[in-house]
Partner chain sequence: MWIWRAKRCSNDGLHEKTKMSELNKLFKERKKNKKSSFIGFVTSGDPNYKSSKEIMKEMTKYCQVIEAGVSFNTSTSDSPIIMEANDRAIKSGMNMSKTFKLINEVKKETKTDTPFVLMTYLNPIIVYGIKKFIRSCQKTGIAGVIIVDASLNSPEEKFIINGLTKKNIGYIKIISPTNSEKFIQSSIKNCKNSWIYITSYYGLTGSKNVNIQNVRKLVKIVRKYSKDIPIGVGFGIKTSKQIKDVSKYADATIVGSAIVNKIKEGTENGKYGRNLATFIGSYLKKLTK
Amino acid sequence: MKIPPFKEINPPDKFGYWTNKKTGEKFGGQYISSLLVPNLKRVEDGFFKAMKDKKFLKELEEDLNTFIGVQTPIHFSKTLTELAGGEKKIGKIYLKRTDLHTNHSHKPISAYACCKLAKYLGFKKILTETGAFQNGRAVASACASLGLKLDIYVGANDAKKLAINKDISALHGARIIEVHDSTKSLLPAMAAALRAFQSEPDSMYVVGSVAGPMPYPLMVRTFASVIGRITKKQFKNLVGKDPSTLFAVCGGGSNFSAIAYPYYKSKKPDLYAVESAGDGIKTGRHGSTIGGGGKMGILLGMQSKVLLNGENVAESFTAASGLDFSSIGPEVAYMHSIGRVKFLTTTDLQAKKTFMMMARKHGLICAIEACYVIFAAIKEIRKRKNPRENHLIHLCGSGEPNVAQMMDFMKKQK
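With no structure shown yet, could you now provide this chain on its own, in the form predicted on its own?
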């Protein structure tokens, strides 16, 4: 199947903001050192040039099809359908299987596209950050394929959690730099990568999410939307119409926007983003920016909703490294502010139990991140009680890197 072409349906203004016209809230922008402006300008101008270059786009599409394997199936899940109440009560539940991509997550699409852009613009080296190491692994694979050098910045705590992805990144030739600042997680890793970008103008920063200063939220969303464009066409071919609901997990927002973007201006499906409630929202130990009452703030070069403790950025907490982020991408936050996206939360315990259920009853080892959305989706679908509906869940990654973590959990449950 030919990948449907990209169409810009929700552009920011010329300053990189998405603005809620009712409240006046602005999401996005560039809040950076003046030393970074030339670097970002080069990336932004290059991105818009590449998006008009038919040769670049043709080569990128071929690589996404043959190297990444973007044409992954949509799978009818009889198991989840029956668990939610059965077809006669809730309709049907489908899974979009982006866990079947090269490197086993949604991350390789934007990672490869951004690295391809870097080579197109003449950069020789990539700088990136990672939490669950899915982005780091994806960028490492892309750099090895394209002949680019790579430095990966990772929080020291995250580096301990997912050793297999870290080791695979190293096998691809990446230099891994552990960050011991602050929370030793994704947030300080992103800050360290941005500082390196400022001092290394011959290197291009690749962001793992739809976050950071412009043009990154726009660029990552645009490249990652390949998932949603393919999904929209696949689902119509399979079912004959768009899904009634669409569920995707949301940390920074790359996974959610990747599949949801083509539906932003449509009446259907109802869009649900699922955050990590950690130990529970009321405990304060969570990674839920929207569900946890995040306020407007400035973080990592962007203005968006941020978890705050007074005037300071609050530490996020979750068992899923890919959701361990104290903010959310500006476009996703904007879409929530205008009422297009509803947010749900799942606790770490609920996600871990869902992981075990998927392994034993569905035969799938899902990324722990995907288990947050599966739990929340089933709960919401049961409430809807509509047998005429079709529901789509974004199964965004493989859980092989989570196996050691989940074996410990299984032993403690006995």
Contents of the next structure:
Amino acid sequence: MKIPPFKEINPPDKFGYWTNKKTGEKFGGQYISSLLVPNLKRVEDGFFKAMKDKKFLKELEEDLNTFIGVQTPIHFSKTLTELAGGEKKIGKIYLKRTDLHTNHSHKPISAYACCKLAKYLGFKKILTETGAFQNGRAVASACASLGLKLDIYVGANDAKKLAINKDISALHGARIIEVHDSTKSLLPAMAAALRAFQSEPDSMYVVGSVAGPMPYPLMVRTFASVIGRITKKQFKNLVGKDPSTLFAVCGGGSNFSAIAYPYYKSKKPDLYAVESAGDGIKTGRHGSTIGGGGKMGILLGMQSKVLLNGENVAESFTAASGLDFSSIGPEVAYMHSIGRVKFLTTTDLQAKKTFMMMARKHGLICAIEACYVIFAAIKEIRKRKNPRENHLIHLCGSGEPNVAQMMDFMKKQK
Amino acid sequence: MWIWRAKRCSNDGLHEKTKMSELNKLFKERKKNKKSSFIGFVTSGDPNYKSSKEIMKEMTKYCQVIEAGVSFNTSTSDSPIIMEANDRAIKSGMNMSKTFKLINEVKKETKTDTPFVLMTYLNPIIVYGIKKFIRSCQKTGIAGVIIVDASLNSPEEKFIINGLTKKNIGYIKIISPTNSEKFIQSSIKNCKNSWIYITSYYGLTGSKNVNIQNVRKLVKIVRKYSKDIPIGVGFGIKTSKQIKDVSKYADATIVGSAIVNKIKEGTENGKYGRNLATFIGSYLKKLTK
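Can I have the other form now, the form predicted in complex with its partner chain, not the form predicted on its own?
Next comes the full complex, this chain leading.
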């Protein structure tokens, strides 16, 4: 299938804000030191130029089709349909198999596209940040294939964890730099990558999510929306209409916007974003920006909802590294503020149990992140009790990097 | 009643016209005496409240302006040296209101008129409350404010500049060697009652040595658009020779990372409180000689 071309249906204003006209809240913007202004301008101008360059877009499409493998199937899940109550009660549940991409998650699309853009603009080196090396691995693979150097910034605590994705990033030739600031996790790693971007004008920063200063939230969702563009067409071909509901997990929001973007302006499907409630929202140990009552704040160059600890950004807690982020991309926060997206939460324990269920009953090793969305979706679908509905869940990644963690869980369960 | 109101208005108008901001006054006087100013930066509350207070008190002896950083854990523009200072300050319980309290106490206890400038990020101000922040600046007698991540197009910057200007408090913008002339021109416009901050190189605070070529180039551009705005130069200034060199071109030199590094060195040798302040004082004495 040809990848449906990108259409801008939800543009920010010229300063990079999505504004809720009822409340006056502004999301996005470019909150950076003046030293970063020229670098971001170069990326922003280059991005808009590339999006109009037919040759660049054609090459990118070919690479996404044949190198990343973006034409993944939509699978009708009898198991989940039965689990939720059966076709006669709840309709049908489908899974979008994004786990089948090269590097097994949604990240490789925007990672590859951003690196391709960097090469197109003449940058020789990439800077990025990572938590569990999902983004690190995706960017490392892209850089290796495009002949770019790469520095990956990772929080010192995250770097200590044994991770297959970390080893794969190293095998691809990435230089891994540990960050010892503050909480030694993803947030300070991202701040460190932004600071490095300030010092290295010949390098381009690649963000792992739809977060950061403009143009990053716009650029990442534009590239990542390939998933949604394909899904929308595919689902119509398969079922004859758009889905009734769409469920995707939401840490920073790249996963959610990747699949939901083409539906932002239409009435259907009902959009659900699922956050990690960690040990439970009430315990305070969670990664749920919206569900945990995040406030408006300014961090990492953007204005959005943030979990705060006094005047500082709070640490998030979750078993899923991909959801370990104390904020949320500005466009997703805006879509929530205007009521287009409903937010749900799943605890770590519920997600782990769902992982085991998917492994045992469905024959799929899903990324732990995807298990948060599967659990919340089934709960919500049961409540809707409508046999005429078709539900779509974004199975955003493979669980191979979670194997060691889940073996521990399985042993403790016995 | 009408007469009273009219009289009050005219008095206020007169007051606004004749009152010069604390920073403008300082730079004007120093310029008249052909002296450049020395601005010292420290993170407020580093390594803790008590020691930081002693350090700032000591600094009033050597600095014409003290630039106090408000710690923020997700800073996007500071060198690792300043980030560590932020961590030390946050760990010791520092925040915006304690920063105001600290500066207030330093001012009272030293009885000097050394102006204080705050350097911060937007998030701590938003959480503290923009209006409350401006009120606290006025109440504490803050002479100027630098907000690292307030971009020229952000509504917050416009709001803060208006608020501070009404209270005659300075607003300082930073420019760097890679900024376009258009950007520099807009930054000069947004600088109110204060100086424009030139970074001598492209990168992070304290990561390289001062680049005089860049300074000369930037001073020339600034002077194209403003004949009289005071110019402060920072980034990479570590020695008294460098201070003297930069002073040839600028109204003020700003030293940050070098002082913060000394604080780290002091604490690593077990120095705190008055002891640490004396250690920093002797360093500043040599530096400003």
